[in-house]
Each structure stands twice: as structure tokens, then as C-alpha cells.
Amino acid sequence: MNNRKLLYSLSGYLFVLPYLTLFGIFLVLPLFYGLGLSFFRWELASLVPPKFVGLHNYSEALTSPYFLKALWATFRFVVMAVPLTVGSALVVAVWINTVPLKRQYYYRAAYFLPVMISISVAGLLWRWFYNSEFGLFNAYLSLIGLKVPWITDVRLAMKSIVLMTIWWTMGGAMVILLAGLQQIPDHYYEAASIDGANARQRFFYITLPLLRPVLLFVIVMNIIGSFQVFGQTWMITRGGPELSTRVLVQYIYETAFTHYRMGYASAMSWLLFLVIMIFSIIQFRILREKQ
């Protein structure tokens, strides 16, 4: 009997063992290998063996103007993309939640469709949209005598990347928020209507407080994803003009696989991890204290 109970208690772990094995081999081990690598000077294209340099790679990154500029470009993207993406997704989710159920399927599919497009296809598509000479946007704007340098002007390039990101990712956040909205019981709204609450009051005093756990998840996931932005800038601008859209992940990629400085790239990767962790913790604390 004891052996049967032991086998029964271990059966769950046996089911997850294949996943845990792959997770450990392809995620956990590379993670700690990269941490160890960040303390070495390892030039991949050099015959010189790796040399332990301690925190030199980290100090070099924190004093490098290229690293700081890439980090600043990443911050700019996060500050613009996260509020606009989450805000747009919330507005669309609230609107879809008010239409009849049969029509919701079509609207959900329409808004979620861009999420299913790969970044390479979406990037090439929007690069054509933004082309100054024969792009779709300027073709329409030329009818009123306008020509906008969407991705060739330093002031507009990052904003253009953000606009494309909202179109590409908003549907995923919208579906999650819509699912959260549909879990709110109707009797809260019915009681509020009886008490004379208008639509704005019902939204701010019922919808937002009850939706806060889902909203927290969406915001944190968007922050993490935005700090790791790479595909949009790489496909559309290649980091230009004047490195204004070269984000940190792109700089890490170029350092590792163009300049072959693997130790330095690993150190910058861990600095990015620390930045993401700090922002995520701050966001969790702020929203949970409000709750």
C-alpha cells in the first residue's frame, strides 16, 4: 500500500519530467552559462582563450555611450508602446464586450489576426507602408500634398516603430482583457444601475477594480516584451537613423554575432535582465498596493 501511494505521488512528477528536462537543458543551463560567460573576455573569432576579467564587462557596458544610447532607445520604446498598447487593448475589449455575442467572434478574430503574423512578414509589410517614395501611407498623404519621412527622420522613426507594434500586438492583450471582462458577474452592474451609476462610474468603480489582476498581468507581460523588442527595429529600420532605434537587444545581437564579443554581450544581457526584473517588481508593488 505504501509503495502504491508513493508511486501515485510521484506520477505527477513523471508526467512533467520530459518538459522539465528540456526546460533545464535549453533554458536553465544556457542562462547560468551566460552568467558565467559574462565574467570572461571571450572573443569568438580570436585564438586567444577566454580570460577571467571579473566585473570588467559590466563596468564597460555601464560607461559605454553605445550601450547607454541603446538602453535609452529601449526606454523610449517601452514608455510609448506599453501605455498605448494596453490602453488600446482595454478600449477595444470594453467595446467588444458590449456588442452581441455572435458578433464578438468576428471582432475578436479581426483584432487578433495581426498577432498571428510572424515578425518578419509584419516588418516587411510595414517597411513598405513607411517607404518615403512608394509606400502606401505616403501614397495616400500625397493626395493632400504631404510626404512624411516615417523611418528616415530621427524624430519619427521610433514613433513609427511603436505604431507598428500596437497594430501587431494589441490583439493579444485585447483577448486576455476581454476574457477578464467576461468573468465579471453582471449583478454588480445591475446593482450599480439601480443605484443610478452612469457608464463612466460603472467603469471606474466596478470594471477597473475587478479587472485589476488581469490588467496587472497584461501590463507586466507587455513591459517584459517591450524591453526585449528586436524584430520590429531590425526589420524596419536596422537601428537607424543615427542609431535612434537601435534598441538594447539589437546591440547585444550585433556585439555577439557581428563583433563576436560573447562575454561582453552576456554581461549586457544580464544587465537587461536586471532592468526588466526591477520594472516588473515595481509594477507588481504599485498595482497590488492599489488593490
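What we label the rigid core is the largest C-alpha set whose atoms superpose within 1.5 Å from one form to the other. These numbers come from a predicted model, not from an experiment. Numbering follows the first chain given and starts at 1. What changes on going to the form predicted in complex with the partner chain:
Trp270: CA moves less than 2 Å between these two forms after rigid-core fitting. Once you line up the core between these two forms, the Cα of Val48 stays within less than 2 Å of where it was. Superposition on the rigid core between these two forms places the CA atom of Ile281 less than 2 Å from its counterpart.
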Given for the second form:
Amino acid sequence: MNNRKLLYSLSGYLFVLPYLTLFGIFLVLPLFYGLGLSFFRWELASLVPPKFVGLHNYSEALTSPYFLKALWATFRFVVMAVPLTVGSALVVAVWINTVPLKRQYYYRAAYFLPVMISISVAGLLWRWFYNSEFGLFNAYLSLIGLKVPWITDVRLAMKSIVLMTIWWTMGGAMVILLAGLQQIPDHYYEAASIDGANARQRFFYITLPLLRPVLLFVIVMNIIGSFQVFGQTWMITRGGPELSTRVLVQYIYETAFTHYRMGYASAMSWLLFLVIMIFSIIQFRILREKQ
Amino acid sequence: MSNHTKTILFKHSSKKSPLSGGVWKLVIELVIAIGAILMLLPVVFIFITAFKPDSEIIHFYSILPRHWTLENFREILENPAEVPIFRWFGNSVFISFMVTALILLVDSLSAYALARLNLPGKRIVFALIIATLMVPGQVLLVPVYLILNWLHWLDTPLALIIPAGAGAFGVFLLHQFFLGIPRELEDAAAIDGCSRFGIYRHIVLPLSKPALATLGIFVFIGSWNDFLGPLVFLDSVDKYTLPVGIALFQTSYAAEFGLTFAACVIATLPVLIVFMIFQKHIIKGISLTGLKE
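Requested next: the structure of the form predicted in complex with the partner chain (the form predicted on its own having been shown above).
Up next: the whole complex, starting with the chain shown before.
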């Protein structure tokens, strides 16, 4: 009797089996396969068999000027894009929340629309905007005698990528924050107004603390996403000028699929994974502590 | 908060703002409206520019074309062999639908079992699945490529469909939703002799439509816009999805600006139509992902 019961319970795993099969083959296996690969020297295109090299790939990456440059470019992107995207999304969400519901609906859709545009379309469009000879921006700026090297100047290129990224991704963060704002009960604000709190105080003492879990989610997701930036730089600058916008994922992609250095590429992607993990943990710590 | 800071706060707040609340509201809405227009303008430019002859794109005179032309569209539509844009479109639709169907099926089955059935050790299994939520996709890129190569799935739609089913996000989302469904209904059905699969099929699934729609929309958009996956796993131009196909215009047709914008219009128009119809559901679906914790 007991055995039959146990068997019946275990047969419930049939429901989980299809997912667990996929999970095992395409998530758990590649995760460890990738980690294993990172300790091997393996050029897919050559006939030389894979060779165990220990931590050599990692030490090569950490001393390679190309890897460090790509890491630095990624950092620069994250440090600029995350606060600007989440910050502007927060401002827009708070302001849209004050508009009457009927019109709110249209504004929300307008800000969200760019999220739906595919990266290749968005990338081609902004490449044309930024083109220094016949781009849209410089066509107008030339009217006041300006010519901005949007994506041809080493110091400016990443900032231009960030500007485009804000346009492209801000709506996604905004609608999540707006939904979070609308969960805050009105009577909190009413009570605060009666106590004489002004708009700024209401924002800092009611909105922000109550929005913290949603804000934390948005920030962490944004950081994780931003560390993996690829489409924008690939489409708009291809990593140029002078590799100033070649981010880690592009470098990993080129190492693996143009140079076929699978072990080295795996090691670099694990380093990126490590960086993302450290940043997420720090984020959670900082935002938790304030509670 | 100390008494000192409290007095400062209230002193500050007692200062009357020179403008009344109503005017401020109007100013804020005006800023929001201008911002909304700025967000939409780039999309509008795609559509307008597609009707310009190349010469007007290269030498910018005005936003609106001086000579409206359909030449760019004609050129694309007449060269399906060179620019198989409808083929890419079909591939994208097929792959995104299959990914969505696969994920909804396997994720709901496993989430139901993990949330509801009395499985020995299910906590450990669920914890294991959830732990992978943090794994960024790029870590899996090289090993999954090698596994797909070994399976001979590279350069086929399978390469983009099957591995997509491994993600933990849907299991997590549906699991949390299923936990919130009252048990009484299921218990009643069980007493009436309904099997576990019957309960899943006839009670849990119909009650979970909002959660399934949220996940479906989320997955579909993600798959539709996926760029790195098809770039790495697909080789032949006629097997491309729309995003990687359109990206060819950056290299192969770099000088053909009119053609590029016409292709962008063809790629974007269906998305815009779908967005306008399902706007409410899409935004709701995306915004709920931040609240379900």
C-alpha cells in the first residue's frame, strides 16, 4: 500500500519531465560544459585536440588589453545607461501617474512603443541619425554651424549608444514602475497631504520607500541586461571607433565565432557572469539595508 | 527622524508654492506630452523616410519627402530572391509561435506539479530551477552552440525553438500564480474522480488565462526580437529571422538607404498593428513581471 502511494507520488514527476529534460540538456549541461571548456585550449577550426590548460584562459583574459578594454567599455555603458534609463523611467512614471487615467493610457503606449521595435531596425535608424555626413541630427545641427562626431569620436561614441539605449529601453522600465506606483494606496498620500507634506516630501517619504521592491527589481534586471549589451553597439558602431564601443559580449562573440577559440570565449563569458553576480549581490545588499 | 529635522521639513513645506497645484499639473502633462512625441518621432521617421528617393536621404532637405516615391518598396518586393523579407517574416512568426507554445506547455505542466502535487523532493527541484534565473544567456552561448552542432540542429529552426524551453522564468511565474488559486475547486474535482491531468487541463489552465497570457506575450516578444541567437545559430540567408535579415542592410546594402528604410517599414508595420490591437494586454503583461514576487 505504502509503496503504491509512493509510486503514485513519484509518477507526478511525469508532469515535470518534459521541462526537466529541456532544463537538463540546454541549461544545466551547457552551464557545466561551458565551465569545463573554459579550462581547455580548443580551437574549433583546427585539428589540434582540446588540451587542458588549467586557469590559463582566465589569466590570459585578465592580462589581455583587448579583454580589459572590452570590460572597460561594458562598465562605461552600464554606469551611464542604468542610472539614466531607470532614472528617466522613474521620473516619467511618477509624472504620468499624475495625469488623468484616460490620457495616461496614450502616454504610456507612446513611451512603451520603442521597446517593441526590433534592435536591427532601431540600430539602422539611429546609425542614420548619427551619421556625421548625412545623418538627421547633423543635418539640423549644421543649421547652427555644428557638426557633432556622434559615433566617430572615441569619447562620444559610447554616449551616443547610451542615448539610443535610453530611447529604446526606457518604456519597459517605465511601465513596470508605473504599475508599482499604482499599487500604492491613495490614502497614504492623502494622510501625508493633511500632515502638510509637499510633493517632494511625499515622493521621498512615501513613494520611494513603498516602490523599493519594484525599483530593486527594475534596477537589477537593467544591470543584468546592460552588462550583456550587444545589439546596439553591433548595429550602430560595430565596436568602433578604435574599439571604444566593443563590449564584452561582442568580444566573446568574435572570439568564439570568428576565431573559433571556444575555451577562451567560455572563460570570458564566465568572467562576465561573475561580474554580473557580484553587482547583483551588491545591489540587493545596498537596497535591502536601507529598509 | 529627529525633532530638529522634522521642524526643518515642516518649515519648508509650509512655504506656499507660487503656482497652484492645477497649473503644475498642466506643466507636467505638457512635459510628458512633449516627451511622448520625442519618443514617437524616430518611429515616424522610419515611415516617412521610406518614401524618399535615395538622393533626398543622402542630402537631407526636409523631414517630409519632396518627391514621394514607392520605388524603395517596389525594389524590395520585386527581388524576393535577393531580399527574402517575407521569408524572414514567416520564419520569425513560425519560430516565435513555436517557442511560445513550447514554453507555455512544458512550463505550465511542471509549474502545476511543483505547486500542487505531492512530489517527494519537489522543494529541492524547484530551488534548483529558480537558482538558474540568474544565469545570463551569454554564458550558455558557446556550449549550446556546440551541443546544437552535435545534434545537427544548427541552421534549422529547432536551434532557436528547443533550447528556449529551458529557461526558468516561466516555471517561476506560473508556479507563483498557481499557488494563489484556491484549492477547493481542485479538491472538489478530485472527489468527483477527476485525474491529476484532468484537474490541470480543466481547472488550473482555464483559471490561469491571465498568467498564461502574460507569459505568452513576454516570451513571444523576447523571441521575436532575439538577435544574438539567430545571429550565432543560423547560417543561410533564407533561414534568417527578421532581425538578423534586416541587419544585413547594415553590410550588404549599406549604401541603399531607401531600400533599408522600406525593409524597416515592412518589418515594423506588423509589430505596430499587433501592438495597437493588444496594447493594453502587452503593457499589462510586461508591467506585471515586476510585481509578481
